[in-house]
Amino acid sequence: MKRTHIEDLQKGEEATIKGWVNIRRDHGKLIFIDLRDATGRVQMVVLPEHKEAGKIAETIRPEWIIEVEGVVNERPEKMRKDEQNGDIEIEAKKITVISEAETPPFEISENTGEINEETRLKYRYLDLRSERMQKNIKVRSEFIQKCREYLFKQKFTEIETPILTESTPEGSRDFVVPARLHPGKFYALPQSPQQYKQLLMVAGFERYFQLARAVRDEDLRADRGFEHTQVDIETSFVNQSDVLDLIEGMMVEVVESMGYTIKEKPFPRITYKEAMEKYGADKFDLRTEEDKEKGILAYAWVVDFPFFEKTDSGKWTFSHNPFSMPKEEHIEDLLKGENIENIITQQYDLVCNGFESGGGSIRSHRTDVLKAVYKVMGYSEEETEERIGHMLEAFKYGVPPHGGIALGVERNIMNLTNESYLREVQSFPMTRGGQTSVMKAPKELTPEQLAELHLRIDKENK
C-alpha cells in the first residue's frame, strides 16, 4: 500500500504510515505509540486481536523507525485532544521495524534548547528531530519560498554568482582557499556578492536576486556566525524610495501570508541621526511589552548614514560599503575631498525587533565617485586600480543607476520564531569556538595535501 503522510490521514481509511517512534506506552492489553514523520504526529493503538503487531510493539523503543499498516479511526469523544490529529488514532494491524535506534544522548521529545550546546551540535541530526527545530527550519524554508515567489512576480531573475572569488581588504576578514594550479596564490570565499551583482546591472539584467551564501571571518556572537544566507537583491533605474518600497512590499506580503502581524505600515523611516539621539543605536525595538507577548513584528527603515568613519589609526574608512552613492548634495564635497565627516550616503538598513534584518544602498555608478571614495580612504591611483580596476573598466561601457539590499535570512527567521541565537535557525551551525557541527573541522591537512597545495605549516607559530 502506498505510504500516507500523517498530515493527510483521513477518518475511515486504511493507511500505511512510516516514521519515528516518539513515545510508547504499554497499558497491558493495549499498547499506545505516538508516531511522527516530517508532516506531523499521530497516536496509534495496538489491540489484543492483532497479536503479531502486539509482539513487535512490545519490543520497539523511542526513535525506532517503523512502518504501520492500519485503519484511521475516530478517537472517542472523551479521549480527544486539542492538538494535531487529536481527534483520530490509527488501529495498527501490522507493524514492521525499518531501523532500530540506540537510546539518544538527550530527550528529543523535549525542548532541546536547554541541552549543552556541544552535545546538541555533536548530535545535531538528533537535535533537528525535535519539534521546535523542525518548526524553525520549516519556517525558514517557507520564508525563502515566499520571497522567491514575490520577486519572480516583480520580474526578477535568479542568478548565482561565484563561490571562489578574489580576496578584498574591505569589510571583514576573508576565508581564503589555496589554489593548487597557482602555487602561492589564493581564492577567497565571498563575504557578499556585492561586486558581481553590480556587474550584473552592467550586463543589463536590471533585476537580479539570489539566495546567496556569505562567509566572513569575524568574531562570533549570538546573531552572527562565519556563514550566513542572504536574500540578495539588486535592481536598475531606481532611487532610494523605489528600493525601500519594493522591499517593504515584499516583507509585508511574505510575513503576513505566514500569519504574522506587523506593528506599523508603512514602515517608519528614521534617519541615523534621529536613531542615535532617540535610541542610542541604529538598531532598536519599537515594540511594547504587549506587542512582544503577541509576537508582533515592528519594522523600521534607518536612512541617511554617514559615509565615512575614522579607524583606530585615524584614517577614514567607509561605514557600510565603499560602492554606495552619496546623497546628491554631498557629491561635490566627496569629489573635492572636503567636509568628509558630514558626507551622507544613500545607505539604508531594515531593522526589526531590535535586529538589523537587512542593509543596502543606492550604488555609485560613476567612476569619478568611486575613485574619490578610495582616495578619501588613502588609496593611491595604482592601489585603487588594483582593488577595483575591473569595476572601473566595466563602468566604461555604460552602467545604469542601480541599488539593492541584502536581507539576512537567519536574522529574519530569528524574529519570526522568537529565537535569540542564530544557531537555532540554521541546520548545521558552528559552535562558539568555530567548530563545525557533527564533523570535526577545522582540522589539519595531511602532509600529502599540504605538498599538493604548496603549503608549509610554521610550527613555531602554530
Ligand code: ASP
Contents of the next structure:
Amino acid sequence: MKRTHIEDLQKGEEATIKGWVNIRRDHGKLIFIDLRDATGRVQMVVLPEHKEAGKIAETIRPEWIIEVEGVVNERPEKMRKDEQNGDIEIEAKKITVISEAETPPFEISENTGEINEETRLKYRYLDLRSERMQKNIKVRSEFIQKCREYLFKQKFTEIETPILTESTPEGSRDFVVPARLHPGKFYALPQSPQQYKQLLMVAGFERYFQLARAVRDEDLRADRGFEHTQVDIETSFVNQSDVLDLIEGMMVEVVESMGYTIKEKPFPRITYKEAMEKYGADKFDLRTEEDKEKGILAYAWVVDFPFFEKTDSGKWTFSHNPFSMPKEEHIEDLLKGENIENIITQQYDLVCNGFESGGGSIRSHRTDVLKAVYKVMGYSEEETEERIGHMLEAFKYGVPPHGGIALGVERNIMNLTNESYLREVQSFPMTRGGQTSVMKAPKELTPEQLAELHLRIDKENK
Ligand code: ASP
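Mind pulling up the form predicted together with the named molecule next to the form predicted on its own we just looked at?
The next block holds the full complex; its first chain is the one shown before.
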C-alpha cells in the first residue's frame, strides 16, 4: 500500500506508515510504540491478536526504522491527549523492520540542548532528529521561502555570485584558498557579495537578491560562526526610505504570515545618536517582560551612523561599509577631507529584540566620493586603485544610484525560535573551537596535495 505521512492520517482508514521508533512501552499484553516521521508523531498499539506483529514489536527499539500497516482508530475517550494525533492511534496489523539502529549516544526524545556540544555535533544527524531541532530547521526553511516569495512578487531576480573570489575590504579576516594553477596566489571566500551585487546594479538588473553564504575568519561566539547565510539584497534608483519601506514590508509579511506578532508598526526609526543616549547601544530591546513571554518581535531601524571611526593606531576607518554614501549635506566635507568625525552615512541597521537582524546602506555611486573615502582612510591613489579599481572602472560606464541590505538568516531565526546559540538554527554548525560537525575539518593535507598546491608547512610553527 502507498505510504501515508503521519500528518495525513485519517480516522477509520487503513494506512501504511514508515518512520522512526520514538519510544516503545510494554504494557503486558499490549505494546505501544510512538512512531515519528518528518511530518509528526503518532501512537500505535499492537494488540495480542496480531501475533506476528507482536513478536516483532517485542524486538524493536528506539530509533529503528519500521513500516507499519494498520488501521487508524479513534482513541478511547480517557486516553485522548491534547497534542498532534492525540485523538487517534494506529492499530498495527503488520510490522516490518526497515533498518535497525544501535542505541544512540543520547536520548533523542528529550531536549538535546543540555547535551555536551562535542557529542551533539559528532552525532549531529541524530541530534537533528529531535523535535526541537526539526522545528528550528523547518522555521528556517519557511522564513527563507517567504522572503523569496515576497521578493519575487516585488520583481527581484535571484542571482548567485562567486564563492572563489578576491580578498575584499569588508573589515574582517578572509578565509583563503590556494590556487593550484597560480602558484603562490590565493582566492578568498566572500565575506559578503557586496561588490558583486553593486556590479549587478551597473549591469542593469535593478533588483537583485540572493541567499548568500558569507565567510569571515572571526573569533567564534554564541551568535557568530565562521559561516553564515544572509538574505542579500540590492536595488537601484532608491533612496534610504525606499529601502527601509521595502524591507519592512518584507519582514512584516514574512513573520506575520508565520504567526508572529510585531510590537510596533511602522517600525520605530531612531538615529544612532538617540540610540546611544537612550539605550547606551545601537542594539536595544524594546520588549516588556510580558512581550518576551508572548514571543513578540520588537523591530526598530537605527539610522544616521557616523561614517568613520578611529582605529587603535589613530587612523580613520569606516564604521560599517566603505561603499556607503554620506548624507547629502556631508559630501562636501568628505571631498575636502574635513570634519571627518561629524560625517554621517546613509547606513541603516534593523534591530530586533536586542540584536542586529540586518544592515545595509545607500551606496556611493560617485567615483569622486568613493575615492575620497579611501583617501580619508589613508590610502594613496595607487592603493585605492589596487583595492577598488574595478569598481571605479565599472562606475565609469553608467551607474544608477543604488542601495541594499543584508539580513542575517541565523540571527533572525534565533529571534523567531527564541534560541540563544547559533548551533540551534544551523544544520551542521562548527564547535566553539572551529571543528566541523560529523566531518573532521580542519585537517592536514597529504604531501601530494600540498605539492600540487605549491605549499610547504612550516613545521616549527605547527
Ligand atoms: N555587505 C553588508 C554585509 O554583509 C551588507 C550590505 O551593506 O548590504 O554586512
